[in-house]
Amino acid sequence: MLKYIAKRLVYMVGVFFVVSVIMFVLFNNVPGDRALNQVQNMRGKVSNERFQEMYQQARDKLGLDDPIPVRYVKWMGNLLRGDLGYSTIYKKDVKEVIAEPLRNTILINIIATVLALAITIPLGIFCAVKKFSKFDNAVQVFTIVGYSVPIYIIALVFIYLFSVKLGIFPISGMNTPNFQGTGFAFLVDRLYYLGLPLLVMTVASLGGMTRYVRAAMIDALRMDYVRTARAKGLKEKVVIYSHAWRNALLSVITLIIGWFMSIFMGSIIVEQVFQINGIGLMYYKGLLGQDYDIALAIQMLYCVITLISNLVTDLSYGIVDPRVRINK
């Protein structure tokens, strides 16, 4: 075990300096003048000598006079040490930008993996054991009209439900305007604002793992095992949840693993259309405002993230299935 974490690991490391130059030639070749970005501001307000100074300052402070590869390494050498680089939109080193937005991020995917996991797995499994039952039929009509609609579709169907017309929930934001409350109650009036997000993400979550998770039941029921498990007079609770789940899980276990490890990542499309700050609405941010270090230090924890999350996934195998060798 132990060695093959090992073999792992080194393998890990030399995708992630694959991944990592990959991503910094991509984003050094993007048209666009990052350093006149950062001095825009200033056209017009001083003399035109004293731009051209302040915009060199701008390039030389950014390296952008420097070939591609002392560059790297230089950013390299900096992500080893901890220093994810200087954010050119808010004046700030990243570390300090990408903290709050990466806490939200942590809250609303936890929240949303797990409300999505304690619905989606026992529905699966219900309708798998009541196959093409008229509660079976209705829930994969909803699931495959839900696994089909985008996300933002049903962001905006909630929005026009739950906001515009009953008014239950704020359409956007992460808090009450000039909230002063601290503790508990900033806990709830943060948990009101994301009710929307979270509601909308777990639905959209609903289909695709319903219908696997059911699929995967289906295969497990009609194995041998099974009917021996009953022929021997077993429970049927039993024979679902100790036999068949158990070797189903092996198929669901990437599904569950993806999802707990994406939790780090955000989503994108809701936190635009919903205005949480969170990892992913930085990152879009950062793209669009030619903010590459923020960009590429958001980027490289996805990397990382996705080896990891292979990692465990891998590991995960042997747990759920004693069969599975994983020491090789």
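Numbering follows the first chain given and starts at 1. Computed from a prediction, not measured in an experiment: that's the story for all the values here. Throughout, rigid core stands for the largest set of C-alpha atoms superposing within 1.5 Å between the two forms. What changes on going to the form predicted in complex with the partner chain:
The two forms, fitted on the rigid core, differ between these two forms by 2 Å or more at the CA of Asp224. Core-superposed comparison between these two forms: CA of Ile106 displaced by less than 2 Å. Once you line up the core between these two forms, the Cα of Lys91 stays within less than 2 Å of where it was.
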Second form
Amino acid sequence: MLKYIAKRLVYMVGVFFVVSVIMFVLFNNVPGDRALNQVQNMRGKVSNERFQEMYQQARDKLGLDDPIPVRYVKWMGNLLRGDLGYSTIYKKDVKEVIAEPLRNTILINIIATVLALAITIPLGIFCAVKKFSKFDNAVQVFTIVGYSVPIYIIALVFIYLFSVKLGIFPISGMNTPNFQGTGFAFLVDRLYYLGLPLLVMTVASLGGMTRYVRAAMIDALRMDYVRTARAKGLKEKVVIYSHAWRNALLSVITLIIGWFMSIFMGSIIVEQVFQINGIGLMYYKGLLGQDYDIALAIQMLYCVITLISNLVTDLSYGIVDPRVRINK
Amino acid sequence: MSKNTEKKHSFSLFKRLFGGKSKNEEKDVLMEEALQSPLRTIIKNFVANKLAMGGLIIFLVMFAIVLIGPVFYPITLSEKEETQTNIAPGMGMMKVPEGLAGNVREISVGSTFSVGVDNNGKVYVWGQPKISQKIDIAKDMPSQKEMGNVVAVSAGFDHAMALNDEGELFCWGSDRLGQVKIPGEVKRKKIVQIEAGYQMSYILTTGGEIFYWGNENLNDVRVTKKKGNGHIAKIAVCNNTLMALTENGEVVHMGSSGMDVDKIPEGLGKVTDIATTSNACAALSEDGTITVWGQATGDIRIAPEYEGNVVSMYGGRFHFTMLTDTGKVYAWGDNSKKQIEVPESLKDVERIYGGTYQNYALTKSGKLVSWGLKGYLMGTDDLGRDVFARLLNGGRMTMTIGAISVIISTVIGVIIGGISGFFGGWIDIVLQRITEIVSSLPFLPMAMILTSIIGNSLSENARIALIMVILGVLSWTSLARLVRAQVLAEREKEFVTAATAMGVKRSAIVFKHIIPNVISVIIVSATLDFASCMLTESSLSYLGFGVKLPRPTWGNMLNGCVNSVVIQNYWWRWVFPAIMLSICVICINMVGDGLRDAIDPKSNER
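The structure above corresponds to the form predicted alone; please provide the structure of the form predicted in complex with the partner chain.
The next block holds the full complex; its first chain is the one shown before.
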């Protein structure tokens, strides 16, 4: 097992470098001159010669005249030391800007995943047990609808229902403007503002997750040990929850990990719709505002998240099903 | 007897086509043993699945509509029409109220509404009188008791005017720019003509004098003695300016000299009548010639040849309508909203009224005939563009992008998966690593970055092609894995050994012998991928990284709809694209699910 993990880790690092090369080359082909952007506001204020000098200084500082491989090594070195670059929108180092949005994004993703699991696991088990009943068929149709409708349409409908018609939730934002309270009051206010986005994210992930749980549970219920348990005359509840569900849980866990990572990427849209200060919105703004240091940093973060989630999924498969491990 | 069985047969065929299980008929023992090809089994299974079949039919209908629709409802990308913004769905713009229909004194057409008065002096408003949340021309109208016997009405951009037989003037509607605040000096004058314009009100007195009030920043009108004030016989309103006809038959422009209508042609002679569109003017000279000048779109400069003498002329927004004493109506100019399509059967016309995009003709027999813009089936958006037309055109774009990117991803996936599965060895290892690298690129952020970095320097069409390629290149990995696994299983089978023994080339074995056996998996995957590509495209466009406005797709039509004003007040701008996109994706997913169940009945049990 250790050897397998080590192999996967080495391989992951390799993929990370390949992806980072792709990203770096892409970002370095951005039209526009970053050095010029930096000194643009000085134009006209200083003499032309001085301006040229400043421009050249900026170019040297950014290393724009170096060949691409040199620049890549420099950038990678900075990245590994934790220097993510300088944001031109926020006029700060990316590292400082990115901390709070990252916390927010992780927070809403965890809450949304937990909420979704709290609904989908009981629902999925129930559907699997009563498979092909009317209720199950209805849920199956709803799950197709659930994973077909894009999240921003769900958001629009929910804003219409809950904000415009019923007036329960605010339309967008993170806190009441100029909110002064601290501690508990702050938290309540924050949750009040995040209520609708969380609801949207939860509802959007119901469809797919219910299907996964149902499929895993149906697989487990078909196993011989379930038949044995029933033959022993155990109560149906015990059969379902102790025998079948515990086995289904293993494959559900691997799915949950992958799912949690994938909604990281999906939260770009939710954050954009509700103007939540998360990394998705920051990425979106960075790309629109041509703040490529920030975009590149977040893009690399996304890549790392995907790689880790692939690794964790693979490893958990290995733990759950030893045959997978032997194959590799 | 034989007739009876035939009937039964055709009925069961119908049943088989549109779902529903046929009863278990007693079959011959040998019949039941009859072999059925796998394809036929799949089709039979699929057809028996009502949900999937329904999804397929709905999808095909939508597909046909968005494919054919744009031919009948073409859109102009640069279209912008400020008089038609945010109009609610409805086709009642020319629905004249019953009381008025047989009894017309005058009709005036405003931007989205029309005002009419009957012979008893009662005023009617119809069309879309709700200009904004607060302003409703129909509700804001002074009561009939207050107005008394109205003799003339005029409808403008967002307000209306009425004049009663005692010479009293009423204005109502939007008062944001003072267009309904009647100045004190006007109240003592005797009025002969009233004209409500674009946020501006004009009146002409018996003394040939013009008075005006309203948005004077936008409407650069300077009425001076030099221009003939005091001797004006008729006024006509352009978009932001005013044209006038003096008593001695001279056309005068009352606005600043920069306007297009200022270039009044020489040699008009004595002019007897004038009419204006938003930015062009037509003058009828004494000898019967009609001259048009100004900024003219389409064939508006060339008046049609006519018989008899012109009785009256009206200008719409981009067209002219006129009536001759033979009772025939002629119209020319822009026809984008069918405003110049005079009904063939129309004859013996007594009077005509025209405006923005609507025309009304009153025949001698007292019948009121109308033609032009009835309304918008799905309303208009913030730039006055027809949502229905954009929905059709946007649907075609969304589906085209989805389909082509699926084709790209399927081709890549099948080739890579096929090669990697069949040849194995180092080729397999290399291709597997490439697949894993591509699949570890986060999909949506990656597509955003590629379109924003590469796409910015491209032309519109190249950009759309780029989006297709990006979606295709990023989404082939799961199919490649699937095909590889299938090929690995298939290549051990006897028919492959047989083909190898016969000396068939290896590439031919892969693509001619093995791939056809895994085609069912490919079809299911392609169907489900089609749905996800459409979703990704619309998400990208929604975020502003896909197809850019003004070119519509279902995704970017929703862009800009996420604010409370639009969500609440202009629901038609987001409800229709959202419904179309959702239904389309749901149907495709249902078809994909149904296909999978039909191909592999075991999967249904999962």
